[in-house]
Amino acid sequence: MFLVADNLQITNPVFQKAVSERDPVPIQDCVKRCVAAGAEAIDVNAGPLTKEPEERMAFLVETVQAVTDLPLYLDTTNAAALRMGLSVCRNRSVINGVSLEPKKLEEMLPLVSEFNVDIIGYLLYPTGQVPKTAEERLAVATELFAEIERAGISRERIIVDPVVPPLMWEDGVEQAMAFLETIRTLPDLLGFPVRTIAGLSNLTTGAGPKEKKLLVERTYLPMLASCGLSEVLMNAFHDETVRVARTCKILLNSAIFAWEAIP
C-alpha cells in the first residue's frame, strides 16, 4: 500500500501566504517533514488557483521537487495551472484527478496521453455526486472506463477512487462500507488488476474529539488494506496511522516476517 500524504493544501493559510510571496521555505519545510515521516508521494494540492493559476502552479511544483524527488501528485480543478504544473515537473507525475463531470472529462483526459502520466478517477456521477451504494459506484466505474477508452488511454493509467465519504454524513457507516465492498469488487467487474486509492482524511471530516478521530483513522487504515487498496491518501504527520499503513504493507508482502521490520 502506496503512501501518498496530503498535508500540502493550498487552503491552509500558511502555504497561502507562502505561495503569495514566492516563499520556497514553509512549502519545503512541510515536503520534508513528509518524507522523513514515510511517505511515498506528496500530493500537491493547489485547488481551483483563480488568481495567477500557471505561475503559482509552476511555482508550487519547482518548490516540492528542489527538495524532493517522490512522485508528484498534481491536484487542481485548474486545466491551465495543471498543463504548467505538469510541464514543469522532472519527478514522476499523476494528475489528481478525473470524473464524468463532462468539464473534467474534457479538459483533464487529453493531458494524460501529452504528458504520458496517470490519472486518478473519481466514482462521481456526472453532477458531482458521490454514489451512495457500492452497486452505484461500480457501475460508474464502467462508465468511466468506458469515457477513458473511448478517449484512446490504456486503462492500467487509472487509479479509482471511489470516494471515502465523511462518517459524519447521515449515511456515512454505510458508505464507508459501500467503499470496502466497491475496491474489493472492482478488479473482478472489470477483469484486470484495479489499481485505488483512498483519501482516508475524508473519513473523519467535521468536528469531532481529535483521540478518536485518530482512532478511526488506524482501525479503517487496514479494513482497506484487506480489501486490496493500492495507495492511501492521508496525513503524513499522524504518526500511529503511519506505522498502521507500513505494517500493513509489511503483512500483505509474501516475504519471509521479521519482527525487525515493524516500524
Contents of the next structure:
Protein chains: 2
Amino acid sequence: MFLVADNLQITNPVFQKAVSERDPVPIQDCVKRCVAAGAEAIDVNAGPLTKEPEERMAFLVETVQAVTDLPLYLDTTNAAALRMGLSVCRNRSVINGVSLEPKKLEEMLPLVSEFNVDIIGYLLYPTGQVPKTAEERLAVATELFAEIERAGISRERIIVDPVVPPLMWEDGVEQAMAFLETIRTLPDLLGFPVRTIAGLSNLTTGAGPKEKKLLVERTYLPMLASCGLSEVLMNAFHDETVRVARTCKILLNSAIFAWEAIP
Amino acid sequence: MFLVADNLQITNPVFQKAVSERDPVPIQDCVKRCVAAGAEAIDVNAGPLTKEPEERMAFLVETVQAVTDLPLYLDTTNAAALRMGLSVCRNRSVINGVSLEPKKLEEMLPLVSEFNVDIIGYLLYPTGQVPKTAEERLAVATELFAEIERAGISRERIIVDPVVPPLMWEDGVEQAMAFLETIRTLPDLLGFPVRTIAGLSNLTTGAGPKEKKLLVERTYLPMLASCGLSEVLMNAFHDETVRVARTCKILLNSAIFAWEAIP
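What would the structure be for the form predicted in complex with a further copy of the same chain, given that what you showed me was the form predicted on its own?
Below: every chain and molecule of the assembly, starting with the one above.
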C-alpha cells in the first residue's frame, strides 16, 4: 500500500497566500515534512485555480519538485492548469482525476496519452453523484473502463477510487463497507490486478472530535489494506495513522517478519 | 465482533497462588477490571490442572461467576476438570476447546451434548500441528465439521479458531494472511454463517518490544474484523486495542453512525 500525502491543499490559507505571493518556503516545508514522515507521493491539490491557473500550477509543480523526486499527483479540475502542470513536471506524475462526468472524460483522457501518465478514476455517476452499493460501484467501474478503452487508453493506466463515503451520511457505515467490497471484488470482476486508491479523510468529513476521527481512520485503514487497496491518500502528519499504514505494508508484503521493520 | 478477555491465565503466578490458597480477591479484581474495560466474555484459562483439577476448576468458576454474569470460556486440557467446571457454571459456558487430536475429540465432544454448550474448534492436524496455507486450514475445517456431525452435534455449536500464527515463524506473515482468507472463506465453503474466533496475542508471541507488539495487534485486528471474525480473544487491559475493537464493531454492525458511540 503506497502512501500518498494529501497535506498540500491550496484551500489551506497558508498555501493560498504562498502561491499568490510566489513564496516557495511554506510549500516546500510541507513537502519536506511529508517526505520525512514516509510519504511515497505528494498530491498537489490546486483546487479549481480560477485565477492565473497555468502560472500558479507551474509554480506549484516547480516548487514541489525542487525539493523531492517523489511522484506528484496533479489534483485540479482545471484542464488548462493540469496540462501546464504535466508539461513542467519532471517527476513521475499522475492525473487526479477523471470520472464518468462528460466534461472530465473529454478534458482529462486526452492528457493521459499525450503525457503518458496514470490517472485516478473516480467511481461517480455522469452526474457526479456517488453510487451507493458495491453493485452500483462495480457497474460504474465497468462503464468507466469501457470509456477508457474507447479512448484507446490502456486499462493499467487507471487507479480506481471508489470514493470513501463520509460516515455521517445516512447510510455512511453501510457505504464504507460497500467500499471495502468494491476494492476486494474489482480485480476478479475485471480480470486483471486493478489498482485502487482511497481518500482516507473523506471517512470522517464533517463535525466530530479530532481524536475520535483519527481512531476511526486508523481502524478503517487496515480493513482497506487487507482488501487489497493499492494506494492510500492521507495526512502524512498523522503519526499514529502513518505507523498503522506502514505496519499494514509489512503484514501484507513482507516475506519475513522483523521487529526492526515495525515503526 | 464479540470481545473475550484472555486476562485470567493460571500461568500468571498471582492467579496460581490465589487458586492454591483459595483466595478469590486477585481473581475477582481481574474479572471486574475486564468487565469494566468492555469484555463480553471471560476466558478462564486453567491450564492443564495437574494438581486437584476438579477442586481448582470448581473454585475458579465459582469465584468468577460470583462477580459477573458474562459467559465463561472454560479453557483447560483436563477433561475431568472441564466436566466439573461445566457442572458448577451457572453463566453461559463455552468449552475451549477441541481439535482433530483424537484424545480431544474423544474427551471433549461428549461434553457438548451433555451440557448443551458451544465449543471452540481449533484447526489443527490430528498430530496437533498447525496447517500452513488457507487451503490446508479449510481442509482441516471440513474434517472437523465431519467429526462434529459424526458425534451428532449441531454444526452451529462450533466456533472455529484457525489458529493465529506467531509472526516470528519463518512463514508467519504469510500464515497471518492465510488466517484472514480462512475466516473470509469458511461461510461460503461450508454454506452457513460459521462463527470464528482468533487469539490476537498469538500474533506477537515471542520476544519483541511491547509497544510494537501492540501496534501490530491493533493493525491486524481490523483486518480480522473486516473478514467477518465473530469473536476476538484478547487482553482487555490493552486500552488502545479495545478502542480499536469497539470501533470495528461500530463500522461493521451499526445502521447509523454517531460520534458518541466511538470510545
